[in-house]
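We begin with a single chain expressed as structure tokens, specifically the form predicted on its own.
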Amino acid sequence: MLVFVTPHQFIDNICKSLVGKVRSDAEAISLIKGMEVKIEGPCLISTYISEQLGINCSVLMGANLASEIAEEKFSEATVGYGNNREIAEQWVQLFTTPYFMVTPVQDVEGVELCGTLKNVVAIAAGFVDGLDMGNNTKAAIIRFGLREMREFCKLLFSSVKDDSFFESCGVADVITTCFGGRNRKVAEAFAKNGGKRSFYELEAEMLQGQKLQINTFPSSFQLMVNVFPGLLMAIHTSSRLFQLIERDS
């Protein structure tokens, strides 16, 4: 059984190095919150995985920030499968702690994209918070974001279930990540700061090494424009915003 958690820029090298050493009956999880974003389209890390090293790839994601679960504070998380549910049994048993309740969902896709794009409404979340908009407006954008995230899921996989959504990879990590996620802690520096420092200086200022869960500012706030229109709205589209997101790009 093998565990992927590394940062996802780091994913192609990994599994070329592991070609021809891996079994193939081994199975695979991926934690990584990210997908590969090519001209042919988007691939998802698991996808990407099981491709390289020909074997099944299931996902773990959730509503579970790294700093709380070392302090073993209670949390959850959601095992995304294909079809083998004893596989996913076995991954519930290897990660269920008294502090941490695993369940299992038969929806692969759907899990690991609500953990990737949880972080482009997080980034929402954080404008919201540096432009002191309110809890109502902040409400409004987890909303809007959850909805427009359900959407983009079913266009690009017709499978992916709206039960998962419910589960922990889907609003419980929306909420968490858009009050105690690393993307709204900077994005909320970005607009208290006017966008006179970039994405990139607030990260390495702020971030102590680690990285905002999305690769540069400016391919980021285009997919929100492309994928979450009705989460802008709810920021009112304003001028404010706009020159602020135009300094950074």
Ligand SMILES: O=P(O)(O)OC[C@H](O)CO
Given for the second form:
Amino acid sequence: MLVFVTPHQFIDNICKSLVGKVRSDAEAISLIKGMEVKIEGPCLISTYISEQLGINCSVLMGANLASEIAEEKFSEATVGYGNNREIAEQWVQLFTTPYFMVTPVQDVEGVELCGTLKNVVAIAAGFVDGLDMGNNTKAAIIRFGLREMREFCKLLFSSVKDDSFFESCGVADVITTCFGGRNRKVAEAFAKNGGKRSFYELEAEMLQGQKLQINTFPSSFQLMVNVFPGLLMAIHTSSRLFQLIERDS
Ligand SMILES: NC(=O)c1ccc[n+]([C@@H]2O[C@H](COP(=O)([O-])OP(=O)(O)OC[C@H]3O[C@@H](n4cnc5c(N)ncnc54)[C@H](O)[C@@H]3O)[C@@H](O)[C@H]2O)c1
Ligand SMILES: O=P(O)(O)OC[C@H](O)CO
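Form predicted on its own done, so how does the form predicted together with the ligand look?
In what comes next, the whole complex appears, and the chain from above leads the way.
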């Protein structure tokens, strides 16, 4: 059983170093909340692992700030699996503890995309905090964000289930990320600095070696604007903000 949990930026090299060294009946699980963005379109990390290593890959996502889990504060998570319920049960057994409750859901794409797309919503929540726009606006961002996450998921995979958005991987992760996550924190600082300090600079200064879980390259930003128009439009200072971000990236 192989567990992948690194920032998504490293998955390419990690997979390349494993090619030819993994048994064909090995089972993988990805805890990585990110996505490979290629010219031909977005590629799920679980798909990438499966394709590179020729093995099945499930996912584990949820409202899981690592620092809180380390302190054994209660949280829950969602295992997204494909066809094999037995494998899902094995992952549930492996990860479950008295303070970590794991629920299996037969929807790899929906569960993984929730973990990925909530990072975009967290950036918007950080802008709201940095611009002192208040809790009502932040709640609106969370609601818009969740709704647009669902639309985008279904656009990519019609198989994605509505129920997945009510699991820990969905609404719960959006909430915890928009209040306690790194992406929110750096986006808040970006807005507070009026866009004068880049995401890269703030990431290096504020995250102690962690990586932002969103790609701020122009192509990815454009993808974000294209797929989340309503979410970004909901920030009323958007035009100024967009200019700052585009200039920054
Ligand atoms: N930190 C959290 O609260 C949390 C919670 C849930 C899910 N996740 C997800 O888990 C993933 C990893 O989390 P993180 O960003 O907090 O991890 P992290 O920054 O703690 O790093 C995780 C691992 O990546 C390794 N690493 C660092 N540089 C590397 C390199 N150049 N090549 C290969 N490996 C390298 C580190 O040695 C470490 O073992 C992310 O996708 C994140 O979204 C994180
Ligand atoms: O620090 P973030 O924003 O990547 O959030 C960490 C976890 O994904 C929260 O579930």
